[in-house]
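Next up: just one chain, as structure tokens, the form predicted on its own.
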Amino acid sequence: MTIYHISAECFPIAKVGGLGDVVGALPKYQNALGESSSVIMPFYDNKYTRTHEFELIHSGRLQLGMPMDYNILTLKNNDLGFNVYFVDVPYLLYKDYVYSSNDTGRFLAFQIAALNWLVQLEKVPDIVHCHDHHTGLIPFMMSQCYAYQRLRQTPSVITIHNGQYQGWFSHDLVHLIPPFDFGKVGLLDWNKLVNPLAAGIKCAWKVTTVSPSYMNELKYAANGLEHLLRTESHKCVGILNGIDSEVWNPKTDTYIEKNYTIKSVESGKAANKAWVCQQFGLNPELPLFVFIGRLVGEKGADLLPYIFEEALWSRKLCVLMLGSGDNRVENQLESLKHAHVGYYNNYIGYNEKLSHLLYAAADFLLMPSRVEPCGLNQMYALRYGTVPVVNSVGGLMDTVIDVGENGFGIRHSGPTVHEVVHAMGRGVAFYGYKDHFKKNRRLMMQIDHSWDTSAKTYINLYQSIQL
């Protein structure tokens, strides 16, 4: 099968959360399987557009109240394992950022050059997997817009990585949409709005979700869409996303101080936590509770000074935040410096190598999040040997079960300050049966969140949707 997954996201090239992660690493596990999967994204201003080479393979032009031109680019060195079409949009696209507050136009053009390039080829693809809002116009454009009639029998599939945000827009701009039959426009609206992400499981041939407990969640709680989704469950299903176990592999990963694997897991954890701590000035004898993430409400991040300023008191364990976002919560976490010195620090800002390190050398990860419809960071957390301690929510559910229910994990109801404090008490009592904590590090290390799973099942969907 030809597959082209169409995102605003994809790491290395671009990432902001956990959709540059999966956009990066499923069609790279789909092509191991054999199939022929590639990435559709926009070409930005940043690091890495700047310090590699492009070719151009087509150039067109767009409509978007006016004329625009539009390039399709390619790197010239491809290592990623997966072909990247990068649609370069002069002034539009090409920033020095992903999102901003004002993207209607930004995404909408991207799409359309999108469609108008894959409606081009001698060979149209079997598969058009979009994710998220940003790319939700494009099973309605697919199925209704005269210039695309040769992608109508062209299966979609969208996966919503995050229900909450869905791209609205005044019915105002619907002139911008490629012609089609106005009869249809209701398939746009919701709410009288132009709503990309309705539109989008209003129109794909599939609708997933990242994990299973997550698309029953949605059902209830989408942010406005709960009763679409309900209507539209027979064509709705929960996958589980993997991680990329090359590059999160504590056996190689070349950010981390010392590699180890099951065997070598407590030197290896040691030599880490003893070098973040000298770094952050804490001490390496007691537990290290991290919190890795973006500082917003989902993530339960306005609890977390809260959190610590209580649990730090008791003298009984360490924490290092790395992230950023709200700048409220950034300040209230730098003032928690002055009061637990040796015992807290935090880095503000955003550091791949530091992220890496911090799952090497933690005890323990964080996440007290109030929505996660998947998560990676308690996926890389047991690859590393990282005991998460997770409220009991979407993908949370379906990944970390508790060691008082014969698992490895420590899971809160509810993100409160008092019972993710109870929760880090539990971690500080389990830290202190060092055999049983030895031997749940090793049991962790062994469980397989690989994509090797979940590429499989995406095909076996795409295949069940193939006319």
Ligand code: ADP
Given for the second form:
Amino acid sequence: MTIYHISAECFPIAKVGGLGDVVGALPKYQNALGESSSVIMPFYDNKYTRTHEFELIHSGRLQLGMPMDYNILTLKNNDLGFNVYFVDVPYLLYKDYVYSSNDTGRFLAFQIAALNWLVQLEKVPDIVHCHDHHTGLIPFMMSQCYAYQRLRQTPSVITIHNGQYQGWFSHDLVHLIPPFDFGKVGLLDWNKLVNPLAAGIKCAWKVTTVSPSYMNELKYAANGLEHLLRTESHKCVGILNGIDSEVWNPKTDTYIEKNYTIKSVESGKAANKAWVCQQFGLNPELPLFVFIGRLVGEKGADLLPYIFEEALWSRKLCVLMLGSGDNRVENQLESLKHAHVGYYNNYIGYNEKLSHLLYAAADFLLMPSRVEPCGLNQMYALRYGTVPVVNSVGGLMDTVIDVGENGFGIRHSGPTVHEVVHAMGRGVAFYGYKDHFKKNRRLMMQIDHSWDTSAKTYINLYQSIQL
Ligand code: ADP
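Show the form predicted in complex with adenosine-5'-diphosphate, please, the one above being the form predicted on its own.
First the chain shown before, then all remaining chains and molecules of the complex.
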């Protein structure tokens, strides 16, 4: 099958969060299963594009209120394990960021250029797989726009990585979408706005979310799309994300201080912890809790300053936080440093290398998320022998079993300061049972969350909609 993933992010080219990780791994695993899976993404102005060479394979012109030239580029020396086709729309997409607050025109241009290119290929795709609202208009355009009639029989799939963001815009801009039978405009609409995610859900042949539990949750909490997801539930399915076990492998990870395997996990983690604690002025004798993520309400970030403040006074643990987002939370976290010298520190910003180091160095990873469609952090933590401490929500419910239930992690029920601090207390106690704690590390590292199984599940799904 010829599969094209269309996405705003793809690791290692451009990553903001889990979407980048998924799109940078799934095609590789699908190719390993004998399929031909590629990615179409925007050409951004970033470190990756500045340090690699590209080849022009197609040029065209699109209409977005006015004519606009676009190019399709590929990598000259590609060692990613899958082909990537870059959509270059010079003044719109070629920016030093992935997302901004004014993205309607950018991602419309991206989607139109991607389809303009796909529709003129000698062999049309067998599957077009869209990811999140930035590509949500593609299933509509493939099925409704006159220009893309040749793609009408091509099955489209949309994966909801995060249902909170839907990309809505005013009907005043609907003329920017290539011509279609205006009687079908209702397919674009949700609550009197053009809603790309809703349009994707209505028009794609299959809708997936990144975990089974999140699929169920969306029927009750989907930022306004609950009813739609309930009525379209016959074509919806939750498929748990995997992790790229080549990129996330403590044995070979070039970002960490000391590589380790299940056999050498104790000395390996101790060396990484010692290094990180030294860099951040923390006490390596105490259990180390880390948080890695976007500082937004969905991740429970607003609770973090209060959680840390309460937990740290016990002086029985250390905390290291890596993340950026809400300014107020960033400031609150920064000010904690002075009150808890030697016990608390943070790095405000995005740092891929440091994230790997923290998974390797930490004893516990905190995820007090209010919403977690799948969550990759907890799976990386398991692979690096780090105990996930998670709220019982979304994909965290599908991947973390509590130690109290013959599992390996710590779960709390509710994203509240009290619940999380209590869970951290359980963690400190668990850390004290040295033998059990060590055995648990080895157990966690054996859990297989690689993409092998889920990549097959996606292939089966594609096969089920082939004509
Ligand atoms: P989401 O996509 O909602 O942000 P996921 O758990 O699916 O959450 O994926 C988050 C990904 O982003 C992980 O790979 C995590 O390590 C990474 N990440 C998040 N924040 C940072 C940061 N500040 N620095 C480095 N990596 C980060």
